[in-house]
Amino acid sequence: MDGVLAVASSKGGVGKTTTIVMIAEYFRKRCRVALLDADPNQKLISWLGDETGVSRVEGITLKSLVGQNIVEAITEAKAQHDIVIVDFAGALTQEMVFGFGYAAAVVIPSGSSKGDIDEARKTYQVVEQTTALLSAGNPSFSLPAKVLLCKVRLNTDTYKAAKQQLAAWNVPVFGDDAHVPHRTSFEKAWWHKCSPQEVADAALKKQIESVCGAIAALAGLAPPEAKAVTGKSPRARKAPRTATPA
């Protein structure tokens, strides 16, 4: 198991961080996972890190890329981990092109609003430009990418319109079985600084598994085995029943 997964969007607030935390939890029990936070807002570190920015979760290494060389950081992380997931800034940046060049796949989270879909298209165009640039020197280079619709409800007009617009633009999107639904469990997980899987009900857990499995397949990554890592986690694995926000 060896791969770099890029999670990117030219717009913030579309579900990038939530997507990464779900994927990290999906893989961390059976392999070494590194999360690289290139977003200046550092939301990934805020969610999973302690007061010093160090990962609070067993099996996950967390590193800020603010002010760091992204190529060096990815190369170093690949040498020490099985899966490296990069969270890019919610804007079109030069780092995207550099990071995409090392990725096995790109996931583009997006809401279903017209503005979100427009930005998802822009991000996919960066994927196409990166592929064109790198395949000129390496014809075998390919970079699979798909839009992951987040915070959505199936069978609504906005969801259907989003799918239709992406199809009209020839922008690949995950199927209906792999979407991130609009649920308060995701907000609860952030308050408790745990994975959504830990506070989700059975139906939502099943949906998260479908999403993570589809992303793993896109990147050509083998799914993790069911058996968990032995030993105690540095943090409690169960969240309180009710949120206690500050």
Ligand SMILES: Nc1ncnc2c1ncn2[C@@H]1O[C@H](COP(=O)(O)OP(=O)(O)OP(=O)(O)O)[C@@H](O)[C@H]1O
Contents of the next structure:
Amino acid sequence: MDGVLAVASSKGGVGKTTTIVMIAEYFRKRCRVALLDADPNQKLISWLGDETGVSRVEGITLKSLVGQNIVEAITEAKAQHDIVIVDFAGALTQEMVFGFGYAAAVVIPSGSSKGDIDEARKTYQVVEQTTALLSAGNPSFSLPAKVLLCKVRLNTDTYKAAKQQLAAWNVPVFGDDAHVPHRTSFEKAWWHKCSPQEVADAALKKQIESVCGAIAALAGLAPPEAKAVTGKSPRARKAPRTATPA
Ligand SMILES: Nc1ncnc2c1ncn2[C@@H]1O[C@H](COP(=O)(O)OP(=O)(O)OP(=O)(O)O)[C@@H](O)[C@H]1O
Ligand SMILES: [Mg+2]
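Same protein, different state: after the form predicted alone, show the form predicted together with the ligand.
Next comes the full complex, this chain leading.
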């Protein structure tokens, strides 16, 4: 296994970092995972890192890309890990294009509002432009990408409208079995600084497993079966009193 996964959208707050924490939890039981935080807000680092930004979670290495060269950081992380996942700022950036150039796949999280879907399309267009640019020199270059509908409610009118709009634009989207439902467990995971899997009920865990499997398949990453986890879990701190129960 050797792959770089980019999780990106030109829109903020659509579920990029949450998606990455979910996938990292899925993969860390199977292989060595590096997470690169290219968002100046460093939310991934503050979610999974200790006070100095070092990962609190066994099997996951964390690295900030603020002030770093993304190309060098990806190359270095790839040499020591089986999967490298990059979290980008919620904007169209130069770093995003560089990251796409190295990626095995791009996941574009999006809500189902019209504004979110418009931004998902813009991000997909960057994937298409990167593909056009790089396939000029390397005809075998390909960059699979799909929109991941997050914070959505299946079978609602807005969910259906979002899917129809993306289909009309020929923007690929994961199937209904791989959507991320709107659940307070995801917010709770942030407060507890743990993975969503740790606070999810059985049904949500199953859904998360399905989403992670679909993302792994998109990137052509066939992970070995999960090992029994002996390491530290990301649970480290008690949730503040304000935390909302799932
Ligand atoms: N499926 C979900 N259901 C409910 N809330 C969610 C879900 N996914 C994420 N959230 C919440 O939505 C907010 C934004 O999520 P997240 O930080 O993952 O998005 P982001 O795209 O990384 O945002 P930013 O661009 O600001 O980095 C967070 O408060 C998170 O807890
Ligand atoms: Mg984020």
